[in-house]
Number of protein chains: 2
Amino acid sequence: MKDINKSNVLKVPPELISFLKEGDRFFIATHINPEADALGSALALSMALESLGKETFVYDRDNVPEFYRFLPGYEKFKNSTNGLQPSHFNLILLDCNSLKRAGIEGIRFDYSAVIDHHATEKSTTHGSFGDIRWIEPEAAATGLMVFYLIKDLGVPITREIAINLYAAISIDTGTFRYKNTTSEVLRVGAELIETGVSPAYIAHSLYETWSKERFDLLIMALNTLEIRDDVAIIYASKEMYKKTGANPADTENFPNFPRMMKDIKVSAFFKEIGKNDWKASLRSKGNINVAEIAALFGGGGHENAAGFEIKTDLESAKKSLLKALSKEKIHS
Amino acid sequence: MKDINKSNVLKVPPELISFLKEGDRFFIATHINPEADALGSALALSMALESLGKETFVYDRDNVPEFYRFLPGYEKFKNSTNGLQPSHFNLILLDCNSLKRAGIEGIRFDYSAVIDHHATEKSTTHGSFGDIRWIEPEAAATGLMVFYLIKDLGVPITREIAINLYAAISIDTGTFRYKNTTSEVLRVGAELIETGVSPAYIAHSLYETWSKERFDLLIMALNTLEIRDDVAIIYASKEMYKKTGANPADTENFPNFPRMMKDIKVSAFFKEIGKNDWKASLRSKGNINVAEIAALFGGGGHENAAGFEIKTDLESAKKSLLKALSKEKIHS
């Protein structure tokens, strides 16, 4: 076991505090296809700034997914800037660090701050974005950063803020099961519980609100299980969406199921997104770096969770993946 | 949401501390069919007492299940008292509160202490067992009680002790997802991490070490899914054990899967244990009390997790259960 338990309490840059205290109007944006860390961080920060008398506009290009609509204040999210003058707003970019990831390229803002726990995207041709950048790749979640930020702003953490932050931290740590779970994460969780969060309610909302259609699709996908050495492959096809009444977005989390098996080192899930067009999601255990595998196919991600798109038939896609994986294992 | 967040730090009875400090030889026993709270609590306490120079004998009637053999010191467990003089030992009964639950009726000890978070069993004809009884039905896990006990004994919590306690607390709180997860539970978790526990390693050991046979049996059981109103029923038959190479013990946790669906209020899992002989495991959400349902069939359990045995064919067993549930719902 590596020592992952260093308890570095995060330090908020003072210039970020000044930026938030001095501005009046903030445009809070987060990445496309938002999950609970993006949504919860944005809503918590918006609530904190509004309690200081600031105006906030909370934006995501995509809708808040149905299953995240238990987050207090989710209806603040807008996906259009119609009638707004963004240049009168300061931008706060959360849980991502380029305008592209937020789908807001071309919009002009006054000043901008970036708050994120993802490493800086290297593809940015114009260098890194943001007048103020607070990037903490070691932080378990952006929600954890926003927790410290709100405290440093001197704003009391209400129950509504706490629920958003607890959900944010939960989703990015697998509710305290992933490698990024430190003692600091649990201590912040404890503090949020003390403001009135019910951990059971959050876990229920995140993990036990599947539709029957989604569950049927999971069973159907599990029935496609194929194991080659230590690689497990499952898939969901268009025909299966039709049969169950589920849709491709319902497959979130499917690649994690085969990971339950002790001898599986890589779990791959293929979902059909078009004719001879598949999206592959990879999950790995230990030191097999699936981000490197995904990169071979033009995709990306993290060490243990990555993905790519491949335009071919399913059998060829599987073969290409297995080939790439067997090479990776020879080299590692 | 109910307020489940009161942070009552547990108080260890002083007479228990004296009992442990004064004795020299301790027989540590826990319940039959042990899980991580029973095993981890016993091992942690044994290590702490041995560091004080005491002799301990760690007993369970049943073997340590294969998947719990990551617990440091698990090989201390004996399932025979051959060659031992129990009357020269003080008994410590952990995670249960009757000799029957530990399968050690008829054995005579010197003095005895009971440390448990289950309510006292009412069926005991001779009153409650134990010269010293520390029972905390509000405590999330016996492991949490043992944590405070070890601290009060003045013994430093080593990494090996911490892993046992972290696993104990994890299993009884669903790794911080059940209703019993309080801020105190997370703070104790944080302290254990700081002694060197890796939360990801514990979660992996508890949840990601399934055999392929077990996973195949799960898929086969999910394929039997039947939904009647808000009740989900799945089963595993002898034929399915044979086909997959799995066994009935591998079905632990199966009843939880259909709970993922938002419209399901009760999930029932039937496993075949003999000809026309089935064991039913019930899981419920909210205020449907499945312990009451199980009691109708001579079984028992907790409000949201209970079970019973029924000797009939599968179809009749399902029908009887659905009938009992529909009555319960009319009355509740």
Second form
Amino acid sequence: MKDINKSNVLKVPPELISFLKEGDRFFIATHINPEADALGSALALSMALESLGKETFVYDRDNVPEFYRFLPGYEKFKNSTNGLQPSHFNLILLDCNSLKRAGIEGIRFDYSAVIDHHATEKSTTHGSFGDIRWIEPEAAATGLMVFYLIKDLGVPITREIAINLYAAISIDTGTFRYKNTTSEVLRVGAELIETGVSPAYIAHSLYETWSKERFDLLIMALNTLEIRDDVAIIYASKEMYKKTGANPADTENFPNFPRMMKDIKVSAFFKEIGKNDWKASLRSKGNINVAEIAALFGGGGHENAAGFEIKTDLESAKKSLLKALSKEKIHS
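Can you give me the structure for the form predicted alone, which would complement the form predicted together with a further copy of the same chain we have just seen?
All you get below is the one chain by itself.
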């Protein structure tokens, strides 16, 4: 298969290429509660840099969820910096652009680069972090950006790298169903398949390997469904985790289920993370920009998928969200 037309692809900043070629040790970090784009992008870039003789340390504050442990090299992830001197490393922050989002505030690094595709974080007070910043809000996934970065580094894309990148791009495009699925995205996907990726294997691993505990938790969450006009709300509490034996990481993809109803414009999933402390995940259809809604609460994300944290009781959290959505006049 011929390489993708260079005139139609994301442009990697030359200074980022120089930074990666000249440095020897890289601390690769991504956001807390990681999903496939964060995990796959970090692993793919680590493999590429190590093939160039670089040393990498791959970090996430949270463990890799069990259902993502099909990703080649997932064992590379560490959730502790004990015994490490980060100041001897250059930082690469992937799929987010603040130290807070990665849970590594207070850690000092020699030099830093940010690679991210989240639009709302570009203009926040945290958004100025990074000596080198490559932010592409139009990119479908950070994995897509890392694909071009690896190509520009001159590193051959192995099957292991390809699986990580394909999973990264798949999760952020809804397995090529969302409106960010462009012809460019499909061409990149095809090139990764040519490298040895099995789309069926990736789709099965992402969506058809649930534990019974996770399925039981989904049933309980769906039974909390409330519909207010064209907004659907569900939640999962700590008590529900205890009853089912599932855990908060198992709730990934839960926000997408209520959105399946034809008359629903926005779905909201509230996940309890502490006493009077909830993580809200928003999904929308069409041109309803939930990233702007999330930004009102100090969060962010993409136009049709975003989130925020809110510290209050659940009913107050719901009311605050509905009020914000009403002000944005999403209702027909």
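Numbering follows the first chain given and starts at 1. Treat the numbers as computed from the prediction; the structure is a model and nothing was measured. Whichever C-alpha set is largest while still superposing within 1.5 Å between the two forms counts as the rigid core.
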Quick note, rigid-body hinge between the two forms among 208, 274, 87, 286 located at 208
Whole-degree rotation of the smaller rigid portion against the larger portion between the two forms is 14
Rigid core fixed, the Cα of residue 265 shifts between the two forms, in Å, by 2.6
